[in-house]
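In the form predicted on its own, a lone chain appears below as structure tokens.
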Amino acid sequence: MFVSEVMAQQTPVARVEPVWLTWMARWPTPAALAADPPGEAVRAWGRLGYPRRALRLHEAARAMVQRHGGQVPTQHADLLALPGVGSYTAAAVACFAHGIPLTVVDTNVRRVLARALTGTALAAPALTTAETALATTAMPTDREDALLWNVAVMELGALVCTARTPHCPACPIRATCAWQAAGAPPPSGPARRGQAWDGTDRQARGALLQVLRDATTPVTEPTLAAAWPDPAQRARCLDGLIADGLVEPLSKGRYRLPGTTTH
């Protein structure tokens, strides 16, 4: 659950479950994990996106091995403390996986809320202290409703009340929708863009990392030019990567995934 949790963060689950797969069959437990080295979480990490994610998964089961007998935490305060977790992150491991009844908010959760109760067509752009102040109001105090709750807006959102086409026919709160009964308002606001891919430096981190993923021994400054030819973007971009802890440089001019045992 913790991983899973993880690796869906700003990632489709279609693209999360074979990655998952494989990771779990690989590390069943946090200390399988942190008895590899970092650069091995990076490796198996793929292609999922947002690859610091890895590293943050190999602190915490370095902490977990540290502070909790190898074990994933249950606590709420226990799993905030670990390295990488966030609000989200431990609100819905506590919840879903041990029964805690908090506050769990998504962005799926933010957009029928918003919807629903505020009768606008989108959240904002960051999540506001009065968002999750109007989730925590709108959660059954029962606890069992509150743990059905979670799950069921969260997969309303998921399965029909979705950002661009929302299938409101199907919907079975429309009948006391905010938004709907508002006439649907189209969002207000300038219109939100989806980030560029092309030739940004996300790409071009993107390949150079990739190179040292399916690499069995340490990359040279050649073969990384031969993933991304423009040296000033590739330098700067390599530059991040070293600075993420992503990448570790080695003498001669070489690159190798962090802590891995290539010479």
Contents of the next structure:
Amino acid sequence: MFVSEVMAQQTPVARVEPVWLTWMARWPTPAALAADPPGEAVRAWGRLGYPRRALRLHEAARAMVQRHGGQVPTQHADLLALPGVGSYTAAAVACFAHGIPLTVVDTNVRRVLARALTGTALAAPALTTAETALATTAMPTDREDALLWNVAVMELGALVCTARTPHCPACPIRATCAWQAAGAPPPSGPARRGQAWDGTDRQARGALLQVLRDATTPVTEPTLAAAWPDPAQRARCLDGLIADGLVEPLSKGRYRLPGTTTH
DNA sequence: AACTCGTGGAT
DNA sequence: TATCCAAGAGT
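Given the form predicted on its own above, what does the protein look like in the form predicted in complex with the DNA?
Starting with the chain above, the whole complex follows.
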């Protein structure tokens, strides 16, 4: 549960499942993950994206061993204190795994509430305090109802009230939807600019890290140069990866995933 | 508050 | 083909 929530951060759930199955088979407990070096977590993360999440998940496992007896904590504050755990993940784990009726606000919930209650096509670019307050107000006070509400709103956003082409004819709350009542107006305000990709540091970091994930022995500079030819950008990104703890520099200009044993 | 951080399926 | 955008978090 904890692992799947972290994997699902900014990553489609369908793509998480196979990696999650492999991960849980290898590391069924926080202690098992904590006993392996962080580089193994980065390697097992595969191509899920945002590999710093793998590092934080490993750190979280070690924190659970140190502070929580090797268990996933149940208290919201304890969850929030773990690396890689923000407001969404803490609420989701406490609510879905432990039945604590916190308000779970993810991108789906934000979009559903924006349409159904506020009447706008899309939620704000980033989560606002107003959105959190709106969700808290909208959630039923009864515990069982609150748990069901969280699941229902999130599912509605994931399956019906989708971002691109919502299936309004099939929506169970269409009759009371503020956005429908307003005539389903298009998004107002400036269009959010898409994420650039070609030639970005993100692409470069991804290319370098893929080489290291696939390698069973330390990687040399020429091999990294083949993966990303631009010397200045390669050096900058490699430094960044090292600073992030995703790459471990060895002697003689060789590199590996942190802590991984090589032969 | 605004940026940064991967990857790939869907449209 | 290009764009969108995913059960966000950290700085």
